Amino acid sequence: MYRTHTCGELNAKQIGQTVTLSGWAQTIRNKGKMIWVDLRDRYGITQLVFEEGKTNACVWENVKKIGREFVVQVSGKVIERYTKNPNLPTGEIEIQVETLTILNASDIPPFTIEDNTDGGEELRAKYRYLDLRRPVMQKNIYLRHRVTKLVRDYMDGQQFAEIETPYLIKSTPEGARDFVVPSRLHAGNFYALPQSPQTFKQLLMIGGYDRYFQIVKCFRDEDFRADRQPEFTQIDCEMSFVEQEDILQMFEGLMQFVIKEVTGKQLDKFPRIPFEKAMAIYGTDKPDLRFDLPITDLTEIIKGRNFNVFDSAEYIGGIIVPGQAEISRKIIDGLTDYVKTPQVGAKGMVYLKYNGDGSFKSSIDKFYSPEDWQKISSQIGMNSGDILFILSGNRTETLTALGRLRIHLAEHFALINENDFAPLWVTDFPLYEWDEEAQRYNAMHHPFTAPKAEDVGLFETNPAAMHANAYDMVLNGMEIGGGSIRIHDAEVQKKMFRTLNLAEDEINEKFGFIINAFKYGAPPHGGIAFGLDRIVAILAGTSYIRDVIAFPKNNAGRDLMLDSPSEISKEQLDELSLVIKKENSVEK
């Protein structure tokens, strides 16, 4: 028996008992006649104590051989700890070691296996198996396990069946780029890895499986960011004979259940905000509602004072920050520099201070009198002690910039309670978005999204005015799920494809299988897909989804531990009938 107990369960109740533990030596403190070792496993840390003259001579010699991350087994008596550690569940006791076995030696690790490690990101990625030993990483990975179990429990309780769908499918590049897989047996032909199981889950609805879900890997060959990976995990769901309200209630219940079970917090009913309203008030379709700071439309209020920047602007918007009128010019200049950065894209910013003494101070006072400011501040609900930040220009671009400024202001003025959960639904998205470069429409969600019933007649006349029967779930400023009611009529689906500028033969080649399936009694259906990685990251309190994935890729899409992607042999290339093009030459 390697252990009778784990390293995280012993306390004062076990004093006097003889126990056996196994784990990794995290730290060794050698004071000459006394040696202490912190023994770690996934459950916690227990302190071991060795004393020259009292500890068996063989054990005493062995303990002096131990280094960091050695795997050891010990047996001994649980005793009261002289200097207690209130920060450890085992901090009241220690083990007076009687026997010691070194199960495996270890080289000196390249970084400390502790939460506050000295290892940089690339080094930890190269030795990911060591990084995974850190308690914070183990906590995250076990949290992920718990969330997936809770999802399965809830879905099973709602009569959903977990059904697997294929990983080797047909390439239909209508969204991000596909990862493609060459076929050895069918030279010149390729599979694709699924960006989502979208068409398969719709086919399952046609097959009569009216409640489907799957916790599934998906793949997208796209640029990488902190919250994206080339392979990621979805909680993929679909239901038959449902309307939008049925979907919202079902999966609002899922998130309420998961968050309560993990955190103990009971969430109220999720607010619902139409897309246009979200953009107008928050400058984004995934607003963070843990703080206020709405955007105020100033366009008609503030024009007409001969300030050309405002008078020539399509849109003028501002954000009031309550109680911050006394901030320094240095802080204002820093905020102005921020809005000029490429990720925000504004050319400048105007500020208005409503001072505590009732006076006003602005960067454009030469154009506006105190009476002007008094009237404007009264119209927008600005109070004494507040400061207003104003951006202007193209409406869409300015709202987006204000949305980013809103988040930056909340972070700067510490307005976000990191322990809060603020979910919402965003609804009534446009069905299409115009691609200026390609001079064509793209589906804002995906081409199987149903239009609102009242907009079906606009396919040929005004597709830009059509709204999607679609919805996103947002949590703390991150989109964690998105879905829609699907098209289930073959003719409507064809109209959708035609508006996306797909020719008839292209429709048949790429999507003929689902068009044909619709002819055989497709039920009304809809669904949603959640980003499991993002949900777990929010619950774990980290901004990076790679912190909750056991073996993630880095920001360049590489696995530094496996050194992947990598070249393959000439023999493999020949088997696959592939030719690799290199600069100034062509090689097999």
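Would you mind generating the form predicted together with another copy of the chain now that we have the form predicted on its own?
Shown below: the chain alone.
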């Protein structure tokens, strides 16, 4: 061992002891006759002190050769520090160095190894191993370890078994977003990488495994979007002989346990909000409940004053921001500009100020009298001092726009406490969604999702009205998990497929072997999958999942450190019986 202690553990108790430390030179302060070096390792920083004349001459010569990020080993005595640093666990002491070995030199790093580094994103990606030395990255990566350990402890305690499912699986006809893997030994044939272990966990339930989980990489060859990774990590779970309620309780418990252990906060029972209510009140199926600002349906309340925009609208909704009636015209204009941006897509916005003096001011005062406003505001619980923002149009689009506005308002008026955790379940999702383009229904979750028992009669008559035993866990406005009770009844499964307009041979081609498995005693079962990257990012307080992944890819799916993906040799292509179509080659 190259050390007796780490750089994070020495304090006044060890004064007088001789110790050996190893680590990286974080900073070197050369004051001529004195040199201080901050030695850094995973565990912390310890100050080393060298003094001309007092320090062994050989060591004194050597320490002057040290540069930033040199790896050094020192032995010396722990002494009390003259100027103590109360912000550092080791701030009471320093090491009077007696021997020093330069274990490795370092070129000058391309950016500073500090939380507030001067390195740009691309440079840090290329030198990821140096970026990973920054304390904030170390904190994130250890947090990720901690979270996975906690998840495993909880699951193990609940008699879940972690079972590995294969990575080399079969490409499905639907798998346009599958990554595929050519087989060398079976020329012209391909494996596929799993988008999720969904099929396998259902097969494990059929195999009698009862309580399965796995922390597992999944793969999706999507057109890259900001903060999407082609490989990502799921906490994948499935249980047999359960109903929806059992699953909600089990995994609410998981998240309460993890957050309690990591942050010390004991979360209350999670609110449960049906999908349609979430859409109506928050304009999204993943509401951020760290702040209130509900959407109020004004459709019936506000029409009939000859304001054509409203009178012709399918839906009118508003958000009251309490106590902000005083904001300037400029701020209102800014908010109006925001709702007109493409990602919100509203044509305009109406506001209503209920001033502190009891007067009203609105952008549509031409159509509405103070008495109208009085009546409306009292109906919707708007108080003097509040401001109301109103959008109108097609119901779904307007609600979605209001949902985005709601978040924007919370950010603008600083209503979000970044240290809060506001989890909830969104339940009662529709079973189907209508595909306008294909003119048919799609399964909203997936085709093995069970409908609510009371809706089973609607398969033939009104599929659009059917609800699923499906649920999402939402935390701080992010969907962090989603799942469903699965169909285990062959008759229900057939009805499901029929409504999806699948022909018998199509069903067999797409789902043949799992349907075959269902013939041999499938138990009632259901499950959920969580996005680990997202959960850790929320706990780490970062918006970017690549901040909690040791070696992420960039937004174009490239690894800049490895320079991957890259070309492979002619020999390798030959072995795989593959030829690259050159005319298609668009991008390097």
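Numbering follows the first chain given and starts at 1. Nothing here was measured: the structure is a model prediction, and the numbers come from that model. So that the term is clear: the rigid core is the largest set of C-alpha atoms that superpose within 1.5 Å between two forms.
With the core held fixed between the two forms, residue 277 has its Cα displaced by under 2 Å.
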